[in-house]
Structures are given as C-alpha cells and as structure tokens.
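Here we start with a single chain on its own, the form predicted on its own, put down as structure tokens.
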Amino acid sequence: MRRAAERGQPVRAVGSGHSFTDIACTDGVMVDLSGMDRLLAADPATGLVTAEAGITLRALGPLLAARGLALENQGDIDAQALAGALATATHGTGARFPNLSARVVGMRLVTAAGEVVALSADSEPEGLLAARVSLGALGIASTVTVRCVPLYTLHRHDDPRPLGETLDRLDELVDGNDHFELFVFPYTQTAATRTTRRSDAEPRPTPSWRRRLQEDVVENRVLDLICRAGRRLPRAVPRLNRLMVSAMSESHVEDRAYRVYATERKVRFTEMEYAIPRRHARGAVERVLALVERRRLPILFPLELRFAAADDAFLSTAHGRETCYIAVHQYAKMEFESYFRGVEAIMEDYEGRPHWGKRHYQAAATLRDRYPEWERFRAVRARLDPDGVFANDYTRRVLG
C-alpha cells in the first residue's frame, strides 16, 4: 500500500473473482489476497474466530467444524473469499438470520497511508458499520473476526410443490422453518421449494456417490444439455422448462452445515438479485413471470427467492428492513440485457436495492436515497481514504 501511495496509483483488492460485476477491476495495483488465507484464532467459549481475509468460504468450514464451531448461516456458493463476501454483503435465507457481516465483530484494515486500523463497536463503532459491507472502498481487510455459533447439523427437504400454493402460504412456509427458498422456473406452475432445520443430532450424510450423482449429473450435466438446447432454439425454452420441472422430485439431505449450504453450480450464467421488503415478494415474482411469458423471453434458470433479517451496516441491502432476495439468471452467450433492465424495472418500485456483487443498472444519484445511513458511510470514506486511492470505476457509480 505503501509503495502504490508513493506512485500515485489506485488499489484494490481482489477475491475470488467470483463477483459478475467489475468491483475489483483496476488499471492500477491489484492486491491477491488468496495468500492470507489462515485461521487465526478459534474460541468455542465465546464463538468468536479471527480468519486472514483471503480464506475462502469453502476452507473455513471444516476448519471451524474440527473446533465444533459453524458460520450462523451462508449462502448457496461457498467459492467467494471471506473479505469479498463481506464486502458485498453475501446472505443464505432464513427470516431469523442477518446476512453474514452482520456477525463481524472486529477486522484490521490497512488504509490508503499503508497504516493498519483496527475496527470494533467500541474502538471504531462508525468504521465498523461501513466496513461490514464496504465494496472495498475504505481499504484492504486483513484479518476479520466473526462470532460463530456452535457446529450444528442441517436436514434439508426439497420438495416441488404448486406454484400458487406456494405463494399463498408463503409467511407461513418463511416463518416456520428456520431456512426457506424456492425456485421458478418460467413458463410454469411449479415451485422447487427448499425447507431446511437445524439440529444438534449426529448427521447421517447421503453416500457420496449419490449425492455427486444427483449434484454433477442432474443438477449440471442435464441442466446444460437443456440450456444449450434453448440457447439454438429459443422458441423451445418453455417447453424445456416444463420439461425440467417435470423431472424434478422430492428429496432429503442431512449432514453438518457447512456442506449443505452449497451447492455446486458448473453451468456458467450470469445474475442480477435485489434485495425488497418482504412484504413485496409475492407481488415482485408474479410481475417477473409476467414479463418473461408476455415478451416471451428465453429464460432457461429459474427465479430463486430467499430470505433475511434485518441489519444496521450502513450499505448492507438487508439495512433496516425484513428482505425478501429475488435473483434472476441467464445462460452464458444468450442475451440477458434486456430480462435484467425489465426485473429491475419492477424492483425500483419496491425500493429494491441490488446485490453489489451482481449484475445491475444503477448510479450513485439512484442508490442514495435508498440506504438512510449513506452519508454516514460516505463519512466514514472520506476520512480513511480522502484521496480516493481505492476507487475503481465501479465505485465512482455506484458511491459517487
């Protein structure tokens, strides 16, 4: 940091690269964190683990796991860097958890000058809030610390039901269970519901034959032929669609947590989510459908639905409000501008706020107004990097 600040450069940090938007792109230094990538310190007492910033998802698990320690909810894709999916404020589903940096508690983060600033609520409480979900504009996290809860089993039941009784019991189906998310797929009536409790019995986990028969083949192989089929024959995509959902049937998944809540996804698309009100779910998924069937647009992924408590990180999308998560998807080389303009048409209505690390249409002079705490972070900015040293050109839309 130090020698960039002396050659007047612009930094930023990259994950993964997981992210479907240019958030870490630079014409300046790009600084890899997939080096720090260790578990620092694990207490099972008090739940609290420091991790460097560059581990990634998928290695803290077992990590945690060996020290009968868990993440308190996670999201569907366990490839991002721990700092990446912080920044962006990465979630799972469930109406009782927050999406996951509203579980940090601590995190070093080294500033423009090349100084190391340690964050908490009580050395740091403004900083704290910005950086949980900071898109990489204050400075480079080092290390993180996050308070787990201890390891727990999931038992996962998903199940295709009605698409209309689905929706008509949709509290009921969010409010109890401790996880709920369904998929759409367009140009049909069926719900892929996922309903998943937590436990601490023993897990009793399917063979890994059958699972990667059911994850690589079904999942991804067959996915693709179909996908591939709709992108040279797009007037076939309904058909397809209800082709796949007539394959689907009910099936059960138990083991530790941490390998329930990914799943492994092969077949390459790119994505737009917002984030709404829950009260607006129904609504906001009735009118995407609408619009897919009315310009008759070849949608081969479904619509995906999850759910988050509220938080108080200035720019997290869950900020003040129950959130209902609706992602739209597209296959690779089909045209998708057009699907992702109209969706986010529909979500400006509900004040939708987009998932910063996916793909959307908005400014600086259109996100303000929908995070009350904007100028606090804006604040915070201006005091750790003044000089703009972490800005991209991603930043300068999206923060000004």
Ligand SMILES: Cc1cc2nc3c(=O)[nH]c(=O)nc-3n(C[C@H](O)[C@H](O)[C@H](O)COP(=O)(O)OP(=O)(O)OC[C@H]3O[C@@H](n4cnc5c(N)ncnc54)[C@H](O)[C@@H]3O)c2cc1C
Given for the second form:
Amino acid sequence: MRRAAERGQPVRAVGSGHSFTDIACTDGVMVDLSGMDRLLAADPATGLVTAEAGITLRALGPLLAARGLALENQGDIDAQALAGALATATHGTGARFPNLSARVVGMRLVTAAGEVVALSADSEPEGLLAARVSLGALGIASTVTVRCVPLYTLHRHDDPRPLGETLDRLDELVDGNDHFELFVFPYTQTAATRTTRRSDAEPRPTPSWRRRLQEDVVENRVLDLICRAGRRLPRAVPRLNRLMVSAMSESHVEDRAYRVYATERKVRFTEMEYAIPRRHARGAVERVLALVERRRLPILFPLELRFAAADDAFLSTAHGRETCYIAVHQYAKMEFESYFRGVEAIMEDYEGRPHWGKRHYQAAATLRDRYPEWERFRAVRARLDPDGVFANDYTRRVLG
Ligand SMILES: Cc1cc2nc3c(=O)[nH]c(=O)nc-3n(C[C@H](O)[C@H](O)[C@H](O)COP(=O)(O)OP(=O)(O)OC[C@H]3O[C@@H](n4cnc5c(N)ncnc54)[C@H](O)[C@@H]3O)c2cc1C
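Next up, the form predicted together with this ligand. The previous block was the form predicted on its own.
The next block holds the full complex; its first chain is the one shown before.
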C-alpha cells in the first residue's frame, strides 16, 4: 500500500472475481488475497471465528465443521472469497436471516496510508458499519471476524408447483420455512419452489452420483442444450421453457449445511438482482413476467426470488427493511440489456437497490436516496481514503 501510494497508483483488492460488474477491476494495483486463506481462530462457545480475508466460503465450510461450527446462511455458490462476498452484501435466502455481512463483528483493514485499523463495535463502530459492505472502497480487509452458529443439517425439498397458488401462499411459505426460494420460468405457469429446513439431525447425504445426476445432468447439461437451442431459435423460447419445466421433478437433499447451500453452475449466464421491500414481491414478479411476455423476450433462465431480514450496514441492500431479492438472468451469449433495463425500470417503482456485484445501470445520483445512511458511509470513506486511492470506474459511477 505504501509503495502504491508513493507512486500515486490506485489500488483494488480482488476476491474470486465472481462479480458480474467491474467492481473489482483497476488499471492500478490489484491485490489478490487468495493466498491469505487461513482460519486463525474459532471459539465454539461464542461462535466467533476469525479468518484471513481471502479464504473462500468453500474452504471455510469444512474448517468450521471440524470445529462444530457453520456460517448462519449462504448464497447459492461458495466460490467467493470471504471479504469479496461481504463487500457486495452477498446473501442467501430466509426471512429470519440477514446478509452474510450482518454477522461480521470485527475486521482488520489496511488503509490508504498503509496503516492497519482494527474495526469493531467498541473501537470503531461507524467504521465497522461502513466496512461490512464496503464495495472495496475503504481499504483492504486482511482478516474478518464473523459470528457463526453450531453446525447444522439442511433438508432441502425442490418441488415444481403451480405459479398462481404459490404466489397466493407466498407469505406463508416465506415465514413458515427456514429458507424459501422460488424460480419462475417466463411463459410457463410453474414455480420451482425450494424449501429448506434446518435441524440438528445427523446428515444423510445423497449419494454423490445421484446428486451429480440431478445437478450436473439435469440442471446444467439439459439447461445448456436448451439455452443453445434458444439462442439459435429465439422464437422457440416459450416452448423450450415449457419443455424444461415439464422435465422438472420433486427432489430431496439432506446434508450438512455447507454442502447443501451451493450448487454447481456450469452454464454461463449474466445477472441483475434487485432488493425491494418484501411486501412488493408479488407485484414486482408479475410485472417482470408481463414485460417478458409482452415484448416476447427470449429469456430461458428463471426469475429467482429470495428473502432476507433487515440489517444495519450502511450500504447493505437490505438496510432497514425486510427484503425480497428478485434476480433476472440471461444466457451468456445472448442480448440482455433491453431485458435488464426494462426490469430496472420496474424496480425503480419499489425503491429497488441493485446488488453491488451484479449488473445494473444506476449511478450515485439515483442511488443516494435509496440508502438512508449514505452520508455516513461517505464520511467514513473520506476519513479512511481521503484521496480516493481505492476508487475505480465502478465506485466513481455508483458512489460519486
Ligand atoms: C454464479 C454466481 C452465483 C452467485 N450467487 C450469489 C448469491 O447466491 N447471492 C449473492 O448475494 N450473490 C451471488 N453472486 C454474486 C457474488 O456473491 C458477489 O459478486 C461477490 O461479491 C463475489 O465475491 P468475490 O470473492 O468473487 O469478489 P470480487 O468479485 O473479486 O470482488 C467483489 C468486491 O469485493 C472487494 N474485495 C474483495 N476482497 C477484498 C478485501 N480483502 N478487502 C476489501 N475489499 C475486497 C473487491 O474490491 C470488490 O469491490 C453470485 C455470483 C456468481 C458469478
């Protein structure tokens, strides 16, 4: 950091490079922390775990399990570095569970001046509330302390259901299950529901061949074939979606949580995701489906609905409100902008906040009113990085 400062070079830390935006990119010095991947301390009595910031969630899972601990919740991949996941407010689903960053109680940050600052609720409460979701704009996190929970088992039940009935019961399904997630395919009347229950039961892992058959063959290879066909024949997309949905069946997985949350994603896609107040979930989904069908957009991927509790990190997408996340995807080699811009226009009506690591077209001028603590974040940033050493094109656009 000191050498970069002497040369006047900008700096960005990078995690696993799994953001869909240019959030981690720089023309200056890129600091790759993948070699900083050790678990430094874990206390099963308090659940407090300190790890180096570059450790991936995938590597963290078994290390925690060996100590009888687990992350409270996770998203649907685990390739992210711990600090990378936190920086964009990465989340899973579950109305009672906030984003990963909400469980961060301490962080060591290397600042633009090359100093190490320890952030905690006691020593630097304002700094911690900013750094929990930092967009990489405050400094380089070198270690992170997270509050974990006792190791648990997840029972996941995937079940394709009629869309209307599922939307009618949305609140009951979200509140009545530990984790609830919904995949809605345009041009069909089907919702693929994913309901997951937590327990202390001993895991009964699905044989790996069967899980591979389900996730690799059905969710990846079949999807890949259908996407290729849809790219060549966009007008066939409604029929292809109906075909895909008709091939879906009920399935169960029961295993330790860290082995259940993440699934294999082999078909390349791009994504936008908006956080909106939970009460607007149904209305927003119906409007996005109507947009796709009215414009006959060739969208082969489902809308994905997830839910999270409110939290207090200044730039968390779930700051201060119970949140529904609505994600839209497009196959990697197909046009996505007209779809994503149309969806973004709908989300504007619900004070939508875009996921910091996924595509969007917002800028500081449109974002600042959606974050009540925007100015408090800016004040911390001005203090820790007065010369904008950690700025890049993305932060200039979204933070100003
Ligand atoms: C297939 C796929 C599935 C996904 N699923 C989910 C999901 O289920 N839920 C969800 O919320 N998101 C999801 N995402 C988005 C992803 O979780 C975020 O974009 C996440 O930030 C990526 O982590 P990363 O380690 O790759 O970070 P990068 O993309 O490398 O960087 C992200 C940010 O973190 C900062 N950063 C990295 N390391 C440090 C550090 N040590 N100190 C300070 N700043 C740092 C970078 O500067 C940058 O600002 C998914 C992405 C993909 C590609």
